[in-house]
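As a starting point, one isolated chain is supplied in structure tokens, in the form predicted on its own.
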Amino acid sequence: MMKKQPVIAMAILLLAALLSCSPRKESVYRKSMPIMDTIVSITVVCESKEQAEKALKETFAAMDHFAGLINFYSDASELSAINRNAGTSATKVSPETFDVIEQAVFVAGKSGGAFDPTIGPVVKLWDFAGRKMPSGIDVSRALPLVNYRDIILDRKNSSVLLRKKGMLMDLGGIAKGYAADIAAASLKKNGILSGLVAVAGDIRTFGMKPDRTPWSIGIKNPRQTGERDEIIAKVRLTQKAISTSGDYERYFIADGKRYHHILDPETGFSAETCRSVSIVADTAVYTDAFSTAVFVLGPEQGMRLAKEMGFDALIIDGHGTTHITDGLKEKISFEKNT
């Protein structure tokens, strides 16, 4: 009998070791909320509902706070304060506002102004919901106020100045991606090791799904035939972000021509050489802004910029032809021909 005790003890130790090494039971939790004039959906993978709820609550609060800082249409936002003080004085802003503007200026410089956050005076002339376009005269009067080089950043004082009176900064082309990155950082801070943040067409992934496979992200057909969304491709991602800019998001048809919200800062009118651009990179702030820049530049210049930045890209040009970087080919599967 005495000889059996070490055997029993060893069996207990082995069982404990096996239990401690067994995979943790993880579940998927999802929540959606309206933020930044869109629906934000967050999916997290964790062990308990309590952990998920706490992380999601703090994350949505952080996103909502950021949205309030950079709201183009709210007089109370820091962005509106910058715009009111254009041509007169610098505006002291929070670290988040300064950082997103600094990132916007970086993208503008890299894209040669194809992405320009000072396009606000032109944006205000368009009414896509009302199907109204501005006159060429009105656009030509607004264009001299569009120049990212007239954004003066003072990092030491965390202040921003628009050099000319009448300038308007609009961060709509970068803010949603930045918010997705804020969300990912907040979730990780709360112990979430895997998740997916979707802010309209800007998506940030980290970690893997519970079955240890990458997240699968659908890319919409820019010329779908039915009322339901048609997915033309799926991209498998982990630890990456993806953003899609398309001429189908906000648009109207007039005299047989499509007018959409992705405006060329050089002309003040809708960019015409692409239907859809998807960019894959490490952060959503870059995928958001660079997808707009590449769309404006067109397939040839846009693909060169994507490769220069080390990004993957899927471009569907104005003729419906698909252009894709080599790095994306192993991560993408097409549902149908485009």
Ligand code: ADP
Given for the second form:
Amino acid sequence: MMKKQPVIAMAILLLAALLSCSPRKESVYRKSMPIMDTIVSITVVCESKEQAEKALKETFAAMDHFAGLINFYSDASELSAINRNAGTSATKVSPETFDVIEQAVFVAGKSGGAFDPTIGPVVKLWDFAGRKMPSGIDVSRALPLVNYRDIILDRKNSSVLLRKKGMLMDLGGIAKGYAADIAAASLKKNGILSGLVAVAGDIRTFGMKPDRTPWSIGIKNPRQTGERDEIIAKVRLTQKAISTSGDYERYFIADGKRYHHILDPETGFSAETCRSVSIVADTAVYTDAFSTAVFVLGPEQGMRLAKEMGFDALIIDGHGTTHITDGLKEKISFEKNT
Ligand code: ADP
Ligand code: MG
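Let's see the other form, the form predicted in complex with adenosine-5'-diphosphate, since the form predicted on its own is already up.
Okay, now the whole complex, with that chain kicking things off.
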């Protein structure tokens, strides 16, 4: 008896320890909604269905509100007001709109203008679904209007002015990532400790899956042969964001050449030296905008920028060669058939 007691006590302690770390009643709740012309999918890990539903509802509402502020196509958005007032007057905007524009200007500066949110006049000339390409003359007329240095930000008044008439701000290269960050903040505010927000290819993760393993994000093959998405690699992440910019999302092929929606602000034509760029960083606003920036800069300069920013990167260049940062090597597994 005397000898056995400590063993039983140990066993009870061990059992208690196991119970307290085991996933208990945690479940995974998932919901998708169309926002910003794309599908937003949110996954949360939570012990109560009511808490999960309330968090999801508030989070989708916050994203929807942001989407309304920066909708390029709606006359009622703050972004459209900024664009209408170009060359005329500063527009007072809400804190989110000011902040996303300020971040866009930051990325533009860091990338030497490879990312430029004033790319609007050039974007407007292209129609990828309709396979329409602009003339060189139209592009050369639009290019002088593309310059992020002509965005005048007044933080004190929370106002934005585009210096020249005809300028158009397009936040398509950063807004989805920003929205994913808004969602992560809203989920955390609602007491969610673990989740994954996917705004198309812009993904923010936090915490772990219920089995205490990291979230796993698939990277698509930019030159898949069939209709179905082919995954070439999986990246394991917790507390990180990842975005992929690719030349296979919106494109057409004419005379054997691929024209796609990531445009080089220097030429007004599609950037040519990458097929796909994935960036891993702490926030999705950075991964979204920098994946576009690195894509435009190309594999060498782009990789240099990613490293300088302390980001992880996977670049598939125009020849199909893979470039990868050391930090990503321990988080990524390539599929065997590629
Ligand atoms: P996706 O929208 O497929 O996720 P990106 O995040 O790379 O791709 O953003 C592409 C969008 O950003 C384009 O549709 C366009 O609206 C805008 N854009 C295109 N080229 C640039 C650029 N060089 N700088 C900033 N925005 C750009
Ligand atoms: Mg992007």
